[in-house]
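Just the one chain here, laid out as structure tokens, in the form predicted alone.
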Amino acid sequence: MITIDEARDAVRQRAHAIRETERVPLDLALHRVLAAPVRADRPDPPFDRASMDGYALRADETASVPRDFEVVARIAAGAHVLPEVEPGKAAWVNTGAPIPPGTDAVVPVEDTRGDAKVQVLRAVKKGENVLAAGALVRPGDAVAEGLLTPERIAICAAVGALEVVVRRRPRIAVLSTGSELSEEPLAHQIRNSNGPMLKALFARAEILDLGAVPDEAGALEAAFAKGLSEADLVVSTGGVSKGEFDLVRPTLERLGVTVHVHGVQLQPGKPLLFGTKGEKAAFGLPGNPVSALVCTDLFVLPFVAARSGRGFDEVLLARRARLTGPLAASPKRRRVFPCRLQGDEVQPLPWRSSADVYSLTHSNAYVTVDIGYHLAQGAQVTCLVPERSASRTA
């Protein structure tokens, strides 16, 4: 076996980003990845801008105050007619408005008494409350790159990117193994939870579905060989240990698959395979729910980002935090316990087996306990959180 960082460095060797684009709306682009950073077609602002509501004037007029100025003019924001503002005169500016001719600072609104003759009670130094044209961005900077968030599709709309470039989403093939597996289970056979869970966590990529196949050798090569074939990506949970049934590997071996990775130091998810085809690959993961998940946090969803051209380890975030109980330590394998963390204290969840899936749904982070090493309550951990839960930890 080898230990979690080698199996992630064997993966993470093979994640070559896909070089396929398409374009794409910017209103249909959320989470999509650009293929090539988006630049300003323009400065912005493209005009020297009020930043706040006040009067504009020469900012050396104001040396001595109080002051009274002549108003000659009031611009509002999209205003195109800008009158020339005389020494010792001033024009109203609500925030966002151009700067007229002849003025260089704005006094907020708040330093003044009157209106049509405004008498201006502190000084203010040239540039003040303005904002320069191109003071945030200069034509041809790049403003927005990789995964499109809803922030970085506003900058797209600013600069007049309404139709973006972004990389194809891979497509993943979720196929789970186990002749115990039925949707109308008997007494001795259970559900399919692990298909949906999969196909949640890949919500961002094409899914082919590919369903539960029984533990046969022809069910399972005509699965598996159709993902490959119409798939970037296959995922299998089940039948990757050592027993009679585990036919997975030898399954993807017969298709032409080189396994790079079987068996890792890690308790849950110590069966994980990986393996590739060309440009192809495959992750094997347990049967066991908790198992799956693990191991499609650690490994598989940081591949998937990767091959969408982002970072391998963008979307396994690092949180330091105290521990509020002990957590045991296995003499053979790093342990990845499922927890809960809020603010800077991280809770032990109950572990009753890797099939738990209940205690799941409370854990938003893991803890990792290196072999032989107890963690005590009150130690400060390291926290793994996947994208997803980082906005329910706080």
Second form
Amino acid sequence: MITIDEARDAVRQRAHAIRETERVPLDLALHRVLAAPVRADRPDPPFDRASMDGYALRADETASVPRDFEVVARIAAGAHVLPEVEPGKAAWVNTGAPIPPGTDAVVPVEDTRGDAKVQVLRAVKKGENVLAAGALVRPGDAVAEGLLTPERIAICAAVGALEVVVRRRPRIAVLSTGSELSEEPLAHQIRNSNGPMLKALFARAEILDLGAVPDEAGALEAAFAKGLSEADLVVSTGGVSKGEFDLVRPTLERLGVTVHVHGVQLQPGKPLLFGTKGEKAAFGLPGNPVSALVCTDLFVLPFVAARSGRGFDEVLLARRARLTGPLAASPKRRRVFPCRLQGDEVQPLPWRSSADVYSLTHSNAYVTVDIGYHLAQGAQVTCLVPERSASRTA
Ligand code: AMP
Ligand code: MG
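How about the form predicted in complex with adenosine monophosphate (AMP), since we already have the form predicted alone?
Next comes the full complex, this chain leading.
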């Protein structure tokens, strides 16, 4: 059986960014991935701009203060007719206003007294409280690339990119397998929690929901065939172990999928399967909810990130923290424990079983324990934090 790192490498090698692009309005572009850097169309600021409310004047005239200046103009942000300010005079400006010709600094209003005739109480240097034209960016500068965050959307708006060219989103077919799954379960049946979880985890992709399918060859083959033909990636849960009703692997192979990974030295998540057919890919995740989640975070979301045009390693962040309780190894497989990271401490959560979806409510990070090792309370460990949880670790 291969290691987690070997399995991740096998997946990484086959995770190519989607090339097709589309043009979308900026308002709909949150979390899309830019196909090419967005560039500035003009200098920013476009003019020498006051960065404080105060008085624009010549800095060298403040060498000996206090000194009085006659105020010859009042210039607000948006003003476009700018009077020339003669030596010994000043113009009132507000934040964001262009400073008028003849001036080279702004004395903040707090450092002055009076109004029509203003008394300057403090010397300023040339350029003080003025953002020079082009100080932030010059035309043609690359100002945004990659994932469109709210900050980058602001940047696109600032340079006039109200439509952006982004990569097509990956299309992901989600399929829950298992004859025990039912929406209105009788005593011997269970509800499908993996399907809704996966659809939520893939919210930034386009989802093809294939629902729940029983462990029957014909039904499975039809569902996987639809997924492989209509989506870039099929992600299934269940039916991927070594039992009589574990039909996912033979079904995928019948449909022409080459299996690259099946079985990883990982607990939970040992049965993980990954295969490809041309540019199409399939992940068979174990049915246990905790196993399905761990495999999604370690393998599937990195693959989806890379297909989306982001980095494979961008979505699982490493953070150092001190363990507040012990974690025991397994003799045969590297263990991955859902934990709670807060500040610089990480707390193990009670581990009941990989079927225990309830234990995940407080989880925001994983701690891995190598085969045969034991992590003592107080040990410094590396936590793996899924991107979606990074804002919940304070
Ligand atoms: P399997 O991987 O098919 O052997 O399933 C392992 C365990 O996960 C079994 O107890 C299943 O009943 C359970 N399971 C499988 N699929 C789901 C699902 N979609 N939602 C919740 N539990 C599931
Ligand atoms: Mg099953």
